[in-house]
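One chain is shown next in structure tokens, namely the form predicted on its own.
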Amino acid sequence: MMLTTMRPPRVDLAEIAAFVAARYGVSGEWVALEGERDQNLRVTGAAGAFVVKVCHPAEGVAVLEAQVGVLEHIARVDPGLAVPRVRRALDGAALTELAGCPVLVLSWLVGDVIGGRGLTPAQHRAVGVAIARLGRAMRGFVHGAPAMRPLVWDTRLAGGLAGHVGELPEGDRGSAGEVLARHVGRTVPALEGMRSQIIHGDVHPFNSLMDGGEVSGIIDFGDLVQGSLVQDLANAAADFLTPGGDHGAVLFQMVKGYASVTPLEEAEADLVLDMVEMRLVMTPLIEAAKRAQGIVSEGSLTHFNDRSMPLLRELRAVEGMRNLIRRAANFAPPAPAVTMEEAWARRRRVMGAKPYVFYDPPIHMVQGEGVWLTDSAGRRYLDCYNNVPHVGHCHPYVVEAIARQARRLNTNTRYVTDQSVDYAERLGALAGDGLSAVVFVNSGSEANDLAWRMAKAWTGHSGGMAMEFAYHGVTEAIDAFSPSNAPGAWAAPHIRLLPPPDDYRGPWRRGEAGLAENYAALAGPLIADLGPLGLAAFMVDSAFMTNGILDVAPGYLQAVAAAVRGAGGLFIADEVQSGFGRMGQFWGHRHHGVVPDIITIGKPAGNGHPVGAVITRPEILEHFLTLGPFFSTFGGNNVACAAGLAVLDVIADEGLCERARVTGEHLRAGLRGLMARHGLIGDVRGVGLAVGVELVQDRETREPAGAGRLVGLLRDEGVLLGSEGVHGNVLKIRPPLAFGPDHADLLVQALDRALGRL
């Protein structure tokens, strides 16, 4: 490695003066500066105060002119920061010669440099804030002198100090020949992917002014090299640290500071500390280079040199180092790595000895990437069931809508903000029939309850009607609407249940004539036994899920609609599961043919973040609230919103509405001949990627086969799905929208292969 750590020039100062009087126009009271490789001094007269450069001739001009290229660059792009400005020659040149060396000339910046003063944490990550601000002004720089040069400070060429580990006193080789190693086998390879540019490489706290309290300048920019942007940051954090400080702090808060401007990348935070240390070991190291070389350290220079290496004992002895340095770049400590078994006995301990899983045993999930999801042991999984991450899990453009609003504004709707207005009027848009009128709370249940609250209010009846095993919530209201929720310990008198459409298993059967008016006619008497209660409202999942996941006779709930409203009730779709899309149209009511009076929406209309909606008439809503307002926190928060907002967009650009009807028909396709194979399987029906396979143990009888083993047997074989239907013997297919045909076939073979192996 070339040293460029070199003795300054000695020009006589007359000389020099002279000089830059005439070259210049630039003359008054001169005082000598330090510097490394330069002789630097200031000169104050009436055209102000300057540094005058006169520079080491072995730097090369073109690392020069990489100097008066960034400092004008800066000047454009961020006028306001405060870094020197290039003062021209009388001639225009930014560089001139005297007695075989480069001269350059830059204003004098206002303060005192920061090296000897203790900062306050908020002064620490203020220090953090400018070197981000500097960083993100270079980055459009372009200049190839810095990524040619060999400079010894660049931190990624340190292993070519290692030679001097030997020089060091006998206690601190061990800990420097350590560092040394992991940063040339770890740390250089990974910095070698990461973001790289023209960095200022060198902002210590000699290199930094403050005035009046406040970080007023950075100067120096003679270490420019081409490199990782976060060598910057713990460049600087390693030189801000003194003996006997918490270090702790001083880390966090410019870390802190940094990642406010220009968010670290994870990889990047990880580092730090790692380059915080070799920054520490290579001052020694340099400087033993520096005395084979007959050169003696002069000014700050000497600040550091005794320092460093107890420095490091005593960062080494802060514990949770690394994890302090990811809360400041905003991560979150890596989770320790526990078995399944271990996380199991946590959960129970904490959330009840009874916990609701789908496995035994359970799944410890860690990850989840479109239909994919992975467990704790690596494992990835086919994700046939879960509808919540509707368009895909951790999909990016969601992902991104969400912490996007998560950094400008997340308030509640009273006050008049954008997201829930734009978002309202793209639901409103989408039901259509003159359902404009939108209220936003947090999920498919509070939306269910609300929905439940306006048809009583609307209509003056309270009574209800659902179909038998259905399934529309947790709140207590909604409790009543969701036999499903307790069979056998289900009661609710004001509620009436209508036996489900099933044209397979119940009295009409698929085929036969008049399934839509026969299924229908069974409403009639239930609306009636309500008696002097009267009905409110009819609540149905377009899917049909909890009954099995019907295929219904066309006209059917129209039918029923015009019965429910017959009787002074609204009709209420619960598009949870079989809207935005699953069933190959954007609402699932559509399938039927119908209009409802209200929608209610829940968390997969947010990808998973908690979003729930009524979407129904304007006048419905104005009677509403004629009797009181209504009001929920969070409903309709900013960051809800945005989620919304991004998912309608992904329906909408990559065409979700088409793909679930085509891959839906795939795989239902797909099913229907495994039945040749398997006699288990009694009948296969769904729409759009709703999809239900009913077991049986015999196809003549239709008696109901369990599906509990053959969803195991398909766990095995790394795909998820549940089973639902009164007998529990219906597989429930009904995966995330970015499930493709490519995905059904594995579906398809991993169920072949299970059926085989009962």
Ligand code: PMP
Second form
Amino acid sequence: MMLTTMRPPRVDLAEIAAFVAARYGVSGEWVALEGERDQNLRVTGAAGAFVVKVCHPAEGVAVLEAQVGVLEHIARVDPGLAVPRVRRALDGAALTELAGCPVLVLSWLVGDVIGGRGLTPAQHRAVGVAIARLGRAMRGFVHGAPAMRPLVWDTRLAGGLAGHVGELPEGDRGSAGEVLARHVGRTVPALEGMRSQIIHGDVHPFNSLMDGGEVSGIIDFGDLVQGSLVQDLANAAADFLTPGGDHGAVLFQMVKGYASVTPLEEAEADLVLDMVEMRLVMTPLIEAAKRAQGIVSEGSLTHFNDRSMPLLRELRAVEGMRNLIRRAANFAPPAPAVTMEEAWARRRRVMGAKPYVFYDPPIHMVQGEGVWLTDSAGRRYLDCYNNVPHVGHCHPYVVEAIARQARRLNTNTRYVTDQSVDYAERLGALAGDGLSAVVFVNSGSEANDLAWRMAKAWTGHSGGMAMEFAYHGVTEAIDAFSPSNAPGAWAAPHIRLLPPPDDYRGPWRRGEAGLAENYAALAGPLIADLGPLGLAAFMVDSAFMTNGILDVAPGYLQAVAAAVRGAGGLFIADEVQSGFGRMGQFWGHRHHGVVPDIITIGKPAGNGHPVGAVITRPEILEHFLTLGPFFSTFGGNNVACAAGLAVLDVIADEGLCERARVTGEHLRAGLRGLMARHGLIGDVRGVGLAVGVELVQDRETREPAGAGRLVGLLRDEGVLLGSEGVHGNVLKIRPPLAFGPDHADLLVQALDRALGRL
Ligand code: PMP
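Mind sharing the form predicted together with the ligand? What's above is the form predicted on its own.
Following is the full complex, with the preceding chain placed first.
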């Protein structure tokens, strides 16, 4: 490593003045300036003010060429960024030579060196902004010389100073050694994997200018080096600290300003404090190294030397500094590692002592990816039943779409917003059949509630029909359509419940003739029974999920729809479960060959972000709006629509409808394969990735067998699924559509083992 053993050249001023007048056409009043390696002067005359740098010959022309190159690069890329401009000689040369020394002439920037004066929080933030802008302006600049340069001030090389720790005052040696060891052992190896480019290398208050309270420029590109991007920020952050100051506030503001232009990567943010400490320790170590070579520091360096170790002590006394820097870089503090037991006890204290959770003991989930969930003990589970993370837990395309939109704009549909219009158009195009009018809400329940209001308005009727043991949501109006909410206590005089077309357990069974007609014929008398209320709407889930995921005879829903329409009612397809490719094509109702009047969506639409919508014919919506305006604050907000659009993209890009169809077939074949060995399985059925496995005590009597123990054993196998049906004896397999045949095989094997352990 090259230590700073050079002293600046000492060329005679008259000689310099004559040279600069002849070669550059610049003359005027001369003043000598400070310089660690170069002889620097200022000349002020008719042509303006310039800095003349008579550089140390040992510096090498290549490094100076890089300096010229970077300044001209910055002038092109970010002309508003105040850095010196290169003044070329009259013959166009950027570098000239005097007395064996390269000469570089730069424009003089307005403003005063910040130096040791205290800054306001806004000014600290502005320094952070300026450093980030500088890094951006330099990031496309390529030159070999700065990469080949072992500079003593390059923090990454600080390990080379270890031999001088013993020369520090005794009280400082321990902490300096510790900082250095951590730097060499952890920081430098980590930096090797981080963003690297040519950086300024030495932004500090004596290289930063201020004019009228504003940061007005950054000067001195003499330490240009190929380094880690975050180095410039960390070095400056250390150098802008002042003894006795509010160090947390300085670091927070500088990092905040920096991140407002160039977001830090999380790993970079987590290194800033270590690098600040290293920079502080480096100063006295370099001083010691210089002393060993008989060099005495002058000027601004003495400022840094005296303050470094006291500052390090003060900095270390501030609590929570790491998290403060993380917050400034927009990263929440890392969640403390909590065990399931702790989290569970805390939850019961604040969220009700009788919680409704899956499993006993419950699972403390901390992470999701694709079809996998991970708990706080690090155990991975194959997710076979969550339909909300529809295209896969934390799908990166959806996550990015949400984050990008959240950064840009998130407001409501009382403004005209592009995302809501795009999403409405896409949904309308997918719905087809003239269903091109879309209203956004936030959940399946709200969508069904609104659909019900629209149906009553359109038909003038006030009666409804749903399936027995249906579930459509939580609002008061929709609770009436959801007898499964409280099976024994359901009472809704305006609703009739249609017995499900259950071809395994119902009165007409698989293989018998007239199945569809027989079950559909049950609708007519129920509708008639509504009497003067009249039928406003029939609401149905095409996957018949709560009914135990039924295989429904072809023609059944068409016949029910005909009866509904014959009574002047509307057909509401609740696609919260069955839509978005779940049943192997985009909409579940298409499987049944029906055309609904209204489609409602929820759960899967936003992949976990709350998104709900009603899709209907324009005349139904227009009529509804004649009664009064409809507005849902969060419904159709930009971020929700960005999530919704991203989900539609992923379904198309990854061919998820087809994947659900193929994987579903493969899975059912595997499950049926288990029937030979496990008498408990009475039936395997479903469409696409809506799959039901009905458990029976006896295949002849079909007496239901509870699924609870098996679901628990599967959890032990690392497989998550649920149970459904009025008897709770149907295994519900309804995974994210990222689920593939290999996952299906894992599930079948786990089920085989779990059944064996029953
Ligand atoms: N309809 C169906 C078919 C559902 O399965 C659900 C939720 N399980 C809903 C509506 C209600 O949706 P949300 O919970 O978003 O209100």
